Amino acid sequence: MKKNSPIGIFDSGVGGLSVLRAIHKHLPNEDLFYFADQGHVPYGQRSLEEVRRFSIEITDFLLAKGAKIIIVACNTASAAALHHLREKFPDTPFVGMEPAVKPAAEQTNSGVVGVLATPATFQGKLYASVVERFASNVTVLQNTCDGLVEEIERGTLDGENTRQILDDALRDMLGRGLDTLVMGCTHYPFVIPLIEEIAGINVRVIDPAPAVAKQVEYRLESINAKSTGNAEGAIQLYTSGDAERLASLLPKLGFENFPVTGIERCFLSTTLL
C-alpha cells in the first residue's frame, strides 16, 4: 500500500460529498476518489441484497483505482453492507457511517432526540444496536423524510417541496420537546441551514461527518498510510449517472468544479447509462 494512494469514498449519490468535504478539510493533503452511484439512487428504498451487491462492485472499482482505504459514506450502505465488505475484502480498511445517537443522547437536555434517516437505515441491525446501547434513557423520535434525498439530488436545497418535507418531519418532534437532531443520512447535512431555520436556535443539529474524518485519520495512522505529500490533495469524482448533471450540481452544494467522469461501462449489475 502506497501512502500517497487515494482515499476511496462512495455513496448512492451526492450525499457522501458531505463526508468528502469533512475529510478534505481534516486531511487536506490526501487525494480523494469519490463514486456517486446515481444510476441507483436512492439506496434507502432498495433491498439489502441490492445495496450489498452495489457496494461490493463499487469497492472493486475504487480498489482498481488504487484506493488505500474505503469510506462507505452512506448510512444505508453501511447498515446493509459494511460487515459483508469487511469479510469479502479482509485486507482493505473500511470506515462506515453510524447514526450519531450516542453523542445526541449525551448532549440532550430535554431527553428527546430526533433522527432523520432512510427506511433502510432505521430497519437495519446497526441502528437498533446503537439505540439500545446508547439511548435507553432518552426518547428517540425518527422520520424518513420521504423524498428529501431526491430533492437534494436535484439541488433544490431550499425549495418549496424540500421545506415542506422538513416542516412535516420536524413539527411533531418539536411539539414533543426535541432539542437534539441527528443527521442519519449523508444527504441531509446539505439542508442543515433550512433545518436550523425551521427548528430554531434551541435545537442542536449533529452532523457525523467531522467525526468520520477523524476516524479516517486514525485508521490511516494505524496502518502507516497517511499521505506524505505537501500539496493539496486532488479530488476526482465518478458517477454511474449523468456526469454533466453532477458537475452542474456541485456549485449548488458549495463545491468547486471538480473533474467528473461518467462510468459508461456496465461494471455494476444493471446498465448504468
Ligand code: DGL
Given for the second form:
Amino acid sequence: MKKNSPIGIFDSGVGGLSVLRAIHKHLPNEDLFYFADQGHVPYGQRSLEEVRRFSIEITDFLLAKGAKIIIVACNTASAAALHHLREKFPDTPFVGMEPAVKPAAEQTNSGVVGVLATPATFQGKLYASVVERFASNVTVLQNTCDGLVEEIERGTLDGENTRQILDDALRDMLGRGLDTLVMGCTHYPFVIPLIEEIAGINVRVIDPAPAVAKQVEYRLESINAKSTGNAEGAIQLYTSGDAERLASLLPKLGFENFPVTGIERCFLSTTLL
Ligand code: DGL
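Next block: the form predicted in complex with the ligand, after the form predicted on its own:
Shown next: the complete complex, the earlier chain at its head.
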C-alpha cells in the first residue's frame, strides 16, 4: 500500500462531490480521484444488479489508476454493491454510505425523522437494517424526491421544478411533526440551502459527509496509508459522460475548475436515458 497514492471516489454523477468536498476539507493533503458515472446517471431507478455491475467496473478503473482505498460516495451504489465489492476485492479497503438514521434517531425531539433517498436505496437491505437497528423508537418517514437528482445534475439548485419537488416531498413530513431530516442520497446536500428555506429553522438537516470523511481517515490510519505529503492534494475528475459539461457544472456546485477527463467505457448494460 503506497501512502501517497490517491483516494478513489465514485458516484453516479456529481452527488459524490459532496463527499469529496468533506474529504478534501478533512484530509487536505490527500490526492483524490473521482469518477462520475454520468453516462448512466441516475442510478436510483436502476436494478440493484445493474448498479452492482457498474460499481465493479468503476472500482476496477480506480484501482488501475492506483487508488489505495475506494469511497463509494453514493448511497444507491452502497446499498446495491458494497457487500459484493468487499467480496470481489478482498485486499481493497472500502468506505461506503449508510443512511444516517442512527444520529437522526438520537437527535430528534419530536420523534419524527425523515429520510430523502433514491428508490433503490430504500429497496436495499442496508436501509431496512439501519431502520430496524436504530429507529425502533421513532417514526421514520421517507421520500424519493423523483427528478431531484436530474435537476442537480443540470446545476439547477434552486429552480422552479427543484423547489416544487422539495415542497412536495417535505409538506407531508412537516405536517407530521418532522424535526430531523437525513440526506440519504449524496446529491441532495447540494440543495440543503433550499431545503432549509422550505423546512424552516426548526428542522435539523443531517449531511453524513463530514462523518464519512472521518471514517476515511480512520480506515487509512488503520492500514497505515495516510498521505505523508505536505502540499495540498490534487483533485482529478473522470466522467463517463461529457467532460466539458461536467467542467462547466463545477462552479454552480461551488467548486473551482478541477481537471476533468472523459472516459469512454464499454459498460455491460444498456443506458436508461
Ligand atoms: N448520489 C446517489 C446516491 O447517493 C445516486 C443518485 C442517482 O443516481 O439516482 O444515491
